[in-house]
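A single chain comes next, written as structure tokens; it is the form predicted alone.
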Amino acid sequence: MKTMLNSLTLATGIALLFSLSGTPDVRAAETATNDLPLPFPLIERFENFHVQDGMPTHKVHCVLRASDDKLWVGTYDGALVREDGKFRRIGVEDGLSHKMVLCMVEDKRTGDMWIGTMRGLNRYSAGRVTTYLQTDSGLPNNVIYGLGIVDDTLWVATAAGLGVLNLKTGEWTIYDHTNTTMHEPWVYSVAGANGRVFVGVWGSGILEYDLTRKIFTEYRDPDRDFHFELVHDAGPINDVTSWVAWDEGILWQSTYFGMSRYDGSRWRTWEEKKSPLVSNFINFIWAHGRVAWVGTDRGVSVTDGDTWVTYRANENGEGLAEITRPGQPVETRTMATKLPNDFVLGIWADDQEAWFATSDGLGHANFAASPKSAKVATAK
């Protein structure tokens, strides 16, 4: 009888403890988790631009905010400049070498805009367009995938190698499979600063060029397997590099098989279904500080390597923000707006806003002052 009473007393005590403190503590923990600050801004609302809003075409390849605050947009049908809320188009009739604009970079010292197209390189300066073609300059190929400016040099990623233009002397240098370790001359992307240039190459991983020593260092996928990552966190995730981005000592590599990060001493790699990465098919990475904005075929993610937020549409067409914090369940927030399209081709972002080039329109993100503005549903 005494044992039974003791058991009842213990059970009653446990029930009372849970009724007084158990449930509120769980709810408080969930609320506290949802309110934890993120290491980057959270998007509260998207504002999108389509043909009916003044865009000449639905397909947008790249976007760039210039130092004078003008927004430059590269489309399937020319370059756009947005100022005072209106788009002004620059096309072949204005001297552009081809209507399809693939990439852009600003020379911040002069304000000149360099524009890469499917047929040639263009410099837009003081309202005039100067064209550079393979046949009349040192350009290795007319198909321009990426552009970068480091000090006094313009680096041009093309379908037949890397072209480097000295902006002071006008002298060209070409790097390809004949004078570097790249196995294929298809150069997709280039990024650099402070005496270093990183080059993303199809089938050859990443090349780093030291401007002082004038030598290349090669970074390759350690397992050399195009389809699977056999060695995790050991180097670039794949030799097929679709884009490279670099800022504050952090190098980011995107591929069609996942994503990599290198801080000078340690590599980290991510694949879909094995990490918060929404898709292995990555078109573009934009680095801002120690954070990367990742454009995929299924939406856009922002991450510092540990915390992730992915913006995409669900099967019902609703906008979602999926937040992944280390050691926490995924938090899904329904949004009133969404990206113009989940196939993201280009990104520009800072601490105040972000712009997205997609296969069906241009997107503008307004950042939230507080993460409490969206509906919350913890994913199971």
Given for the second form:
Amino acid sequence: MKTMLNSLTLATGIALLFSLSGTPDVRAAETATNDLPLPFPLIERFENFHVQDGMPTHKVHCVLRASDDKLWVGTYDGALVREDGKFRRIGVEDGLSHKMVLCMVEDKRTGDMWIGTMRGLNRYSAGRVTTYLQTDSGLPNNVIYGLGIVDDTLWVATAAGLGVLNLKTGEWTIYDHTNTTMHEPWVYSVAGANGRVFVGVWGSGILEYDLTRKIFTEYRDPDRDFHFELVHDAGPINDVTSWVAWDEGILWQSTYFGMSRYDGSRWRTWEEKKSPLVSNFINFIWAHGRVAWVGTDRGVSVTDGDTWVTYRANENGEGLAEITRPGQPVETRTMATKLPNDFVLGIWADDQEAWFATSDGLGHANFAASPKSAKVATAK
Amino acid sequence: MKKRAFILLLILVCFASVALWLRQNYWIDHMRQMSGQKSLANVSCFNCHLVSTAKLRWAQPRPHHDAPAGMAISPDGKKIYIALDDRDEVAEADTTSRQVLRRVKVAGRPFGLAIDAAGKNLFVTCRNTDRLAVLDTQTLQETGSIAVGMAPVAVAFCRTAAGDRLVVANSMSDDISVLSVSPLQELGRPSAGREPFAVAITPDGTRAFVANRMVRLVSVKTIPTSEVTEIDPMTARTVRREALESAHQSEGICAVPSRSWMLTPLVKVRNLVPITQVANGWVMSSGLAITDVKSGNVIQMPLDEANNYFADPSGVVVDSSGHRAFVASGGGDVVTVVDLDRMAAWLDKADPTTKQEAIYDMSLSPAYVTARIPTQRNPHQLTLSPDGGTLFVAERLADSVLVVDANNLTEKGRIILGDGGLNDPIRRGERVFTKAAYTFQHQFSCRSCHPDGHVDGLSYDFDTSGIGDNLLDNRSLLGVAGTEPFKWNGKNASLEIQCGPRFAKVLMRTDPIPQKELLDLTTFIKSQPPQRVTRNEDGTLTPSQERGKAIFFATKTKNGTEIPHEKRCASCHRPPLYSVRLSFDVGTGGTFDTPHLLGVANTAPYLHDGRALSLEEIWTLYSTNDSHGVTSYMNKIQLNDLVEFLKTL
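Got the form predicted alone; any chance of the form predicted together with its partner chain too?
The next block holds the full complex; its first chain is the one shown before.
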């Protein structure tokens, strides 16, 4: 009872502070919103690629800018490499184990590209494709959802466990529900961190593998409920992890029921009804610096956890940029261009550009030089 | 000895008497049950009992010889360094007097050599200890060492914009270590083809080319290809992978200054043609792959003559002007001299189709092969003095280095490293093993299919009718002593029979190897130990390997069900040879001899016809109904554990 009273007192105090000092600021922000800097670049224009632009198929699963600056695109019908403004396709006829490319990761030291497909793992090395199947290697399963490279090991998220290939010795190690705390073997994503690897398991939260101590730590939805977030900011938002991403000490988790962020000590969670997140149904999350790009079934959100911008199409098919700053009303801008499709399956972004893999084409985002220079119509 | 035998016999008689007393057919039942054979015609107690590797020839001490491996010449051309891998030594010799000046111990089978631009440091690949050692050329003392991939055999030094680099070919881990020289550290380890064996750098230092000895693992009915791997030595990134179609056994590579070429000697192999076509020149020939450094296009040119072959091309070197190439024929005991200007002129005139077909035209070589320099046994590595005036030829099985005036191709003399070892039957046998003179028109030697006694990773069509399709996987000769009978059908009771007159008639198409040489040959083969394996340095097993060992020796499945004796791994692959030397049907279409498993990890493909490209495929694709041991109870983790254990044998 005493605790509750203390909490009420604290909440009242905070509310009073906001009421006394906040209102004039909000007004000021409303008038000067466009001038406030954002913690990440704003997209100025989309350039989209469809079948008529050289894409072999409409459905694009993943996209990646390699260290040699070539763009790699994983599609329903093979992988594409964009060189000199043209797409070059790598398909089954080139040795790929299956046409449906689900994920890719580059070994930046050698330039080899590891390609995960619906049936097998492939290493594309200077034009040569080497395949790894569950029948001819230690790969746990042929369905490859995610890939990550940490030092001399390749981490492979598969439909039947996590496979770890030692790139120097060729030894495979498998982690699944029989030898870890994972409740299900459906591993969807891996993300390397400093001395750790985060593993997103569909229906089993997130596992953190400590590379030094060689042990797993489990992060689960605290209420173990698949549909509602009963306990806010107390752990992963849901056990159904669709993707994990890590950069600069921040772990991001996406699920079909919202998303969460973990900085090593504190969790934060977001759902569409309680935050600017455009949709709970999140296919993919990309971390760059301290910012996350969130690919959902209704567009893309980009956020540092406080400020949000969502790119989507409105009911008239027009492109929108919805900017939400802390304590500010949503600023909606109509854009001359838009995502190729709002069902976003993959993202790659840095400080200069962003690429979006969608269910109907590939999108390329050019960033505005600064928020002020965004050549978009502004509408409230 | 006689006393021990008598006691043993007495014990056996006692056992037999008791057993007969117990049950008249005890021993017959026991042998049937344990061997899994209906007929006991080929079964004896010694299939399972009293088998020891300790007394096998390969486990015995053997003489060591002064066989020259890699060579490197000081920048001033005054000294030559020679790796003596069998002695664990590196020798320094004076190039003018041809006298050996110093010999120093370098542990771990030193094999490949390179020297830096200033001539201060000599880099040595140590094949058995997986490291690169640095020797100070003044003192010949080791000043540094670094771990690289498994079984490094070749190293090249180069200068790049980012500093000096070393590129090391790791033959057993199928990768390339790229090292910075100062500090000595590994920058990256890009993958190579299969068994990378030689390295060359372009004159500008921007590219390193690595020749690979074995073909890529592909379906046995596919034309095999080996690879030339191209990397950027500055960044350690892979740039290109050129395929050498229907070719393998490349043990040398060399850049051609001024032409933007890279030359790779190769064995053109036609393993999918019935082997009986030897007499028609259809099985093997020697060639030279020319890789255009800029485009990556490859053309293969023949080195043989229409009715005379120069088998096992290995080392290659090109003079500094780029006019001539020298190629060692390890099986033919010659160094072939190629006029590159003439070859280029022919290529300029040829249309694209003619160029692609050139390798099949044995009448072409007189157009550009200008000489064949005779050597002593088994010329292998070659090197030229910095001024291009002197050619050095490592005569590996003569323990000498031939010194040739490269201008007029006359012999200057030899650097004598040892006595040739002709009193050693093993050495004599190796000379037979590597000699192509025993085959029709000198087309190939034993080594052509069994480099270093191992395998070439191919399946050959052994249909004696000459029309069929009877692919048989080539089996390693390493660790083969004591594993008779031989052949996949188990019909050859000894190596002497295996390598004897019938083999000559079917395969070599010549008179049989004379009896004395045949005995030396089999002595050499029996002296070859199993291939090195992956294991902890202290010999202990990793947890995964331990679990795999338990599976290998399991008598029950994980739910406690008894595994029938004939379906246990260790029943047919019984230690210490991991073979009971009997034939079994493992569901692959017949009854086949049980191969031993010593060094099995590096002998892919598997099963009698090479259909399984990996150990996993034996059970995931071809023996899914417990026809090759009871394995259906295993999950993927357990199968991986079993494979990890097999890698340690």
